[in-house]
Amino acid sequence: MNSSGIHVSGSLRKRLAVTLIGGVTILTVLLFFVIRNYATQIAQQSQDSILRASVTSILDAATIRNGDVVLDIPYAAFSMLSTTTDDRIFYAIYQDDTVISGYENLDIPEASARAESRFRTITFMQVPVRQVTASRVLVGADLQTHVTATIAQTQDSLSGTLNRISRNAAIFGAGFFSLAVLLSAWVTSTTIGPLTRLADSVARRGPQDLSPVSKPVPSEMVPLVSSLNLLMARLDRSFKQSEDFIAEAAHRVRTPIATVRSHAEMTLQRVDKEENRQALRSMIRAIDETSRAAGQLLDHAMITFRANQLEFHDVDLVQIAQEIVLRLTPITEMKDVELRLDVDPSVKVSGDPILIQNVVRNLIDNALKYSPSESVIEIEVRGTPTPRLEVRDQGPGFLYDEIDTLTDRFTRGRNATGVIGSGLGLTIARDVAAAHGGKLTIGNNLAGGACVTFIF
C-alpha cells in the first residue's frame, strides 16, 4: 500500500519490461546456438570437402600394372589439407584387406568397401580425428581388386575456427541483447506513455471540471475512459443533487424557524405575566441560537462543498462589503452599533461570489454580536500590497491563549458566554480563505477590540 492508500500490485511498467528483456534474454541464447550449430556445420563441410577431395586424388592415382596395383600418392593429397595450426594427418591404404601404405592400425569403416565415401569422427592415437573413407575397383587384364583409401585429421584447426565463431556470436549477442534491451525500454514508455498521459490529465483537472474524457486514447484504454467518464457523470449528477438538497434544505430550516420567532413575539406582546413572558424570551433566544446554529451549519456545508469546485468569477470585494452593510444597517440601527466604511474605490478579486459573500456578512455578524451599544465597527477593504477585508470592532476581543484555537469547529472563546453563537463563523471565513489560497488572521487592536482579516 503506498501513501495514498492504494493497494498496489506492481507496476505494469517494470512487468512488461521484465516480459520483453526475458523474451530477448531467451531468444540471443537461442540465437546464439543457432549460430554456433550452423556454423560448426558449415566448417565441418568444408573440411569434409577437403578430406573427400584428398582421399579422391589418392584412388585416381592408384592404377595396375603387370598385374600389381601402383599407387603414387600425389602431393597434393596432402598440402590441402594443410591448417594454420598444423592439424596432424593419418592415413591407410587397403588392397582388399591388406593395408599396403600407411598406418596399419587406422581401420577402415566395414560397409567402406560398399559406399563411395563414408565420415567418421574417432579417436585415434588418443586424439580426436575426422575420418574419410572410400574405395574403388580396379580393373587389370588379369587381376580385379578393391583399393580403400581413408585419410583422418585431426580438428584442432577447427576448433579454433568454431571458438572464432562463437567469441563472436557471443559479441553478436551482446550487441543484439542491448540493442534489445534499449527498444523494449522505447516500447514499454511508448505503451505505457497514453496511459501516463491518461492519469496527468485527469490530474490536472480542478475538482469541479467533471466533463468526460474526450482525448483519443488506444483502443485498450476504451473500457478504462469509458468507466472514468461513467464515473465523473455519477459524481456531476451527485454533486448538483448535493447544491440542491443545501439550498433546499436551508429555505426548509431557516423559514419554519422565522415564523417560529415571529409569533414567539407577537405571543409576547400579548402577554401579562412576567414569568411567562420570561419563558417566552428564554424561546425567543433559544429560537435566535437554533436559528444561528442551523443557518451557519447549512453555510459550512455549503462552503466545504463549494470549495471543491470553486466558480472563479471576477468581483469587487469593495461593493460586496457596501451590499452586505446596507442589508445588515436596520440591525445595528436597532442595536446603536454603527459600521463605517474605509475602502479603496475598487478591489477585484478572482473567486467564488458566494463564498465572499458569506464571509464578509459572518465577520461583519460576528463583529456586531459582540459590539456593544454605542460603538464602532471599521469594515476596511484595500487593494494592495494584496487584497485583504479587515473588520474591526469595540466588544471585548480574543483571549491570547485562544487564538490559535478559535478558528476550529464549535470552538468559542471564554468570553463568548451570553452571546448566540455556533463556533462556526471563523471556521467558515479560515476555510474559504483557504479554498482561495489565502489566510485569516485574527488578533486584537490595540485599543481593545478584535480584529480579523481576510487575506487573498
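Note that the rigid core is defined as the largest set of C-alphas that superpose within 1.5 Å between two forms. Positions refer to the first chain, counted from 1. Since the model is a prediction, treat every value here as computed from it, not as a measurement. What changes on going to the form predicted in complex with the partner chain:
The Cα shift for residue 31 between these two forms, taken after rigid core superposition, is smaller than 2 angstroms. If you fit the rigid core between these two forms, you'll see the Cα of residue 440 move by 2 angstroms or more.
After superposition on the rigid core, the Cα atom of residue 403 is displaced by 2 Å or more between these two forms.
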Given for the second form:
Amino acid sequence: MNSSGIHVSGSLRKRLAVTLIGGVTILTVLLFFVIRNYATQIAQQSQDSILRASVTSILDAATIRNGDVVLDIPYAAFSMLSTTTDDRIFYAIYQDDTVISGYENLDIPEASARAESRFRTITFMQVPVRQVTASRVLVGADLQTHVTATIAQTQDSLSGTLNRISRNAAIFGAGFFSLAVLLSAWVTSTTIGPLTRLADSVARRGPQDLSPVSKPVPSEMVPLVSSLNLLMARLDRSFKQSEDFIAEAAHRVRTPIATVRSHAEMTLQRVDKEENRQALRSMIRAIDETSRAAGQLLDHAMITFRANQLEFHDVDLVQIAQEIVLRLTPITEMKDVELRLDVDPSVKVSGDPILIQNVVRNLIDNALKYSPSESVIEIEVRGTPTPRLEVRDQGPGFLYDEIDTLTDRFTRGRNATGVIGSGLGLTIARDVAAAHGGKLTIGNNLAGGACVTFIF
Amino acid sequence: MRYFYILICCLWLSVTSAEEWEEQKLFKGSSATQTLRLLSSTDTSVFAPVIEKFLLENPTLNIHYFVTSSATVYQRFRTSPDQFDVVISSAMDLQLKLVNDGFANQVEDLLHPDWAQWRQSLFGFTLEPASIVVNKAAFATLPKPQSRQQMIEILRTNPADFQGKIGTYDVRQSGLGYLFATQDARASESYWRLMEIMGSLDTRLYCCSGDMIEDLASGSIIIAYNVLGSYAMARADLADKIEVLHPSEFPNTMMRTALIAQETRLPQQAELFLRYLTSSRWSEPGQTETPLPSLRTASENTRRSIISLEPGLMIFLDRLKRRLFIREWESAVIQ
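Alright, leaving the form predicted on its own aside, put up the form predicted in complex with the partner chain.
Complete assembly follows, chain above in first position.
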C-alpha cells in the first residue's frame, strides 16, 4: 500500500516491458541457434559434397588392366580438398574387403549399412573426421570386383567457419535484441500514454469540474472512462445535494431563531415586571448564543465542504477588513471599544471571498467579545512579506498552556466563561487558513491581550 | 664370455649406425647444455653455415645433425619419431604426408606466408629451382638448352655426343627426384618424350645430387637433368667446369621444408630453431655463407613456379599411383 492508500499490484508498464523483452530474448536465442544449426548443416553439406566429388573422381579412375585393378588417382582428387586451415586427409581404396592402397586402418562402413552411412563422422588417428564412402563394380574379362573408395577429412575449417558464423549470428542477434528493446520501450510508452494522459487531465481539473471525460480514448479504456464518468456524475449530484442541504439548513435554522428573538424582544417591551424582564433578557442572550452557534456550525460545515474545492478569486483583504469594521461600528460604539485599522493601501490575495470574510469577521468578533470597555482593537493588514491580517485586543489574552488546543473543535478557553461562544471560531479560521495554504498563529501581546494572525 | 658378446654387440651397433647415415656431425654450442637432433636431407657442407650462425645466437644448444636421402629421412622418421626434434627435407610431398599423418607439432603464432606453410606445422624456408647442369667444356661446341623442348632437340640431333653421358635422379631411390619427376609429368607431356630419348641414350641414374655433380665436373657425364641448382652453385671449386641452366617453360621450384617432431623432447628449442629458419637471418651475408637461397628473397616470378604445399602432393605417394608412375618411368628410361 502506498502513501495515498491505494493498493498497488505491479505496474502495467513493467509487465508490458517484461513480457515484450522476455519474448524478444527468447526469440533472439532461438534465432541464434536456428542460424547456427542451419549454418552447421550448410557447411557440413558443402564439405560432404566436395568429399563426394573427390571420391567419385577416384572411383572414376579405377580400371581393370590385365586382371589387376589399376587406379590412377587424379591430382585434383586431393587438390580440391584444400582448405584455408589445411585440413588433414585420409583415404583408403578397398578391392572387395581388402585394402589395396591408402590408410589400412581407415575402416569403411559394413556393406549392408553403406547406403545410409555414406557420410559419417568418426574418429581416426584421435581426431574427429568426416568420412565419405562410395563403391563401384568393375567388370573385366574374367573378373568382377567391387572397388570402394573412402576419404576422410578433419573439420578444422568447418569449425572455423562455424565459429565465424556463430560470431556474426551473435552480433546480429545482439543488434536485433537492442532494436527490439528500443521498440518495446516505445510500444510500452505509447500504450501507457493514454492512461497517463487521462490521469493527468483528471488531476488537473478544477474543484467544481465534474463533467464527463470527453477526449477520445482507446477502446480498451472505454469501460474505465465510462465508469469514471458515471462516478463523477454521481459525485456531482451528491455535491449539489449537500450544497442544497446546507443552504436549506441555514435558512431553516436561522429564520425561526430570528423569529423567536424578535418575539422575545417584543415581549420584553411589553412586560414590566423586573423578574420577567430579567428572564426574557436571559432568553434573548440564549437565543443569540444559539443563533451564533448555529451560524458557526453552518460556517464550519461550509468550510469542510468547500475547503476541498475552493473557488479562488482575487480578494482585497483591506477592503474586507474595512467593510467588516464599518458593519461592526454600531456594536463597538455600544461597547465603547475602538476599532483601529492600520492597513496598506491594498493587499490582494487569491482566495475564497466568502470564507475569508467569515474568518475576518470571526476574529474581530472574538476580539470584541473579550475586550473590556474603553479599550482599543488594532487591526493590521500588510502585503509584505506575505499577505497577513492581524487582530490585537487588550482583553485577558490566551492562557499559554491552552494555545495549542484552542483551535480544536468545541474547545473554549478557561477564561472565556460567561462569554457567548461555540468553540468553533478559531477552528474555522484555522481550517480556512490551511485551505488557502496559509496558517493561523495565536499568541498574546507583550502588553497583554490576544493577538491572532491570519497569514496567507 | 658375456663381455665378449656385449663388445661384439656394441661394435656391431656402432658400425651399423655409422653406416646408416650418409653424414652425421655434432655442432657444439659454446656453453651447451642440451642437444637438438636434426634429421635432414641437406648435405652437411651446405647446411653447416646455417647451423653455426644459429649456435652463435643460442650458445646453450648443441646440434646433432643427421643426413640421409630424402626418402630415408621419411622412413627413418616414421619408424622412430621420438629420435629427432626437427626434420628438414627437400621432398615436400613426404614432409606433407608426415604432417598429415600427425607426426608434426603445430607452431601457432609463427607468421609465415600462406603459400609457404601447411597446417602451421610444415614451413618452407628455401626456394630451389630444378635445373639442367652441363659440363662447360663438352658444351663448348654444342648449343645450351634453355628449355626441355630444346634439350629434346639437342639430344635428338647429337645422339653420339650424349650416349651414356646424361645423368638424372633415380626416382625409385630419391624422394626429391620423384617429386620433380611427378611435377614435371603433371605439367607437360614433353617430360615423357624427354625421358624416352634420355632412356634411348642410356641415361645414368643417381641417388643424390652430389655424385651427379662430381661426375659432371669430371666429364663422365656432360648433362644432368633435374638437379638442384643450389647444390651445383655450392661447389665453388667446380664453378669453371659446370654451368647451371634453368628451363624457361615450366620451371619447378622446390621449397626445403622443416617440421617439429610431435614427440620432440625440446619443443621450445625446436621452435626456436624453426623460427630462425623461417626468418631471413641465416641467409644474411656473413663470414660463412650457405648457397641455399632464402625463401624471403623470392620474387613474384619465382613464386609462380613453386610446387604448392597442398594435399594434392600426397596423390603421387599413393601405392597404386606410384606403382603406375614408376612402371611408366622405367619403361621410358630403362627400356
